[in-house]
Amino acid sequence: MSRSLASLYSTAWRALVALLVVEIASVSALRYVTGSEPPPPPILANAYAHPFLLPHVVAGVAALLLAPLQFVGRARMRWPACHRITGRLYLAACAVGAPAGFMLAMGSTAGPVAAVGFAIPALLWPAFTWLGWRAAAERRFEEHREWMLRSWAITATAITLRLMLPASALLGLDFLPSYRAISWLAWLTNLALFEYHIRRTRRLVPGPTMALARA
């Protein structure tokens, strides 16, 4: 692939992710914060929707909006203080969203398969984020980048989930079995793709990346 085509592909991919992030954030705000749109009945039927649904949604939306900003290299190098501030906000969002998400997983009406499928990423999310923060604090910046990419993979499960669910409906698949499968596929697919990217980047760019500003 030529350099110009690679640049075009990268730009198009980032634009698509940005559109999906904004769309999901907007719909989530309308459904769960403002009440302008009715939430799906299965979500409201969750045994722990009150009080954990709203904190999970607000924190998840914040993390979804903040995470992509952390990987804009030019902004990170030009405004390192902004990178640190938004990074801390992302940490806070994970600290709130993950335990709330775990409780919602335990209250899922889709059965134990879906409950475990949603609970595992709720545990991985803060673990990856903490490992990324610790690596930055110890100035291991390449490891910091990799762990935060894995954290972003879990955050982006919100995107994958909302792509897979309508896709399964278009394919005429039964909702409940599809939902149970997607509770696993959404985050496993992301982790697999991000891990491939991380390992491919290691081969293409050996050695440490340019250091971030002091955390």
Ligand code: HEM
Second form
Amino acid sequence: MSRSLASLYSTAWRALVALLVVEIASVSALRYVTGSEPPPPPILANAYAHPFLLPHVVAGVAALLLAPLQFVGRARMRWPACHRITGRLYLAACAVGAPAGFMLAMGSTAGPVAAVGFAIPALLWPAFTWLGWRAAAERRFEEHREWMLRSWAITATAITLRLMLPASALLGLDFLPSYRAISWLAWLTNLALFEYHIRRTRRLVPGPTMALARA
Ligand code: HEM
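Would you mind giving the form predicted in complex with this ligand, to go alongside the form predicted on its own above?
Below, the chain from earlier opens the complete complex, with every other chain and molecule after it.
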């Protein structure tokens, strides 16, 4: 792929992710913060919706909004202190969002298959984030980048799930079996795609991470 085509592809991809993040954040705020849109009844029926849904949504939306900023190389190089502050906020968002997500997984009305399908990423999410943070603290910046990409893969499951659910409805698939399958497929797909990206770009990204090393 030529350089300009690769750059166009990357810009289009980032714009699409930004659009989806803003859309999901807005719908979540309307449903769970302002209350101007009704939340889906099966979610409200979750055994642990009270008290875990609101902190999960607020922290999840914060993580979803913060994570993409961390991967903008130019911003990272120009304002490394900002990258650190946003990184800590992201860490805090995962620390709240993941345990709350785990409790919601245990209370899902979709049964044990979906419960385990949601519980695994709820455990991987803080684990990857913690490994990423530790790598940065120990100035292993290439590993930091890789673990944070894996953490973002799990955060972005919120996007993939919300693309897969309407797609399964469009295909005329029954809701409950699709929901159970998607509780696994959403994060497995993300992890596989991000792992491919990590391996393909390993040792090809010298610049931005080095800015932190020098800071
Ligand atoms: C590891 C990551 C995550 C896990 C394991 C997780 C888990 C869950 C679970 C189990 C539920 C309840 C589903 C049910 O009762 O069937 C839920 C609901 C929800 N989660 Fe997450 N979640 C994660 C990340 C996120 C993120 C990053 C966001 C950011 C937007 C988010 C936003 C929501 C929202 C808005 C709901 C309510 C359902 C809806 O209105 O679509 N979650 N989550």
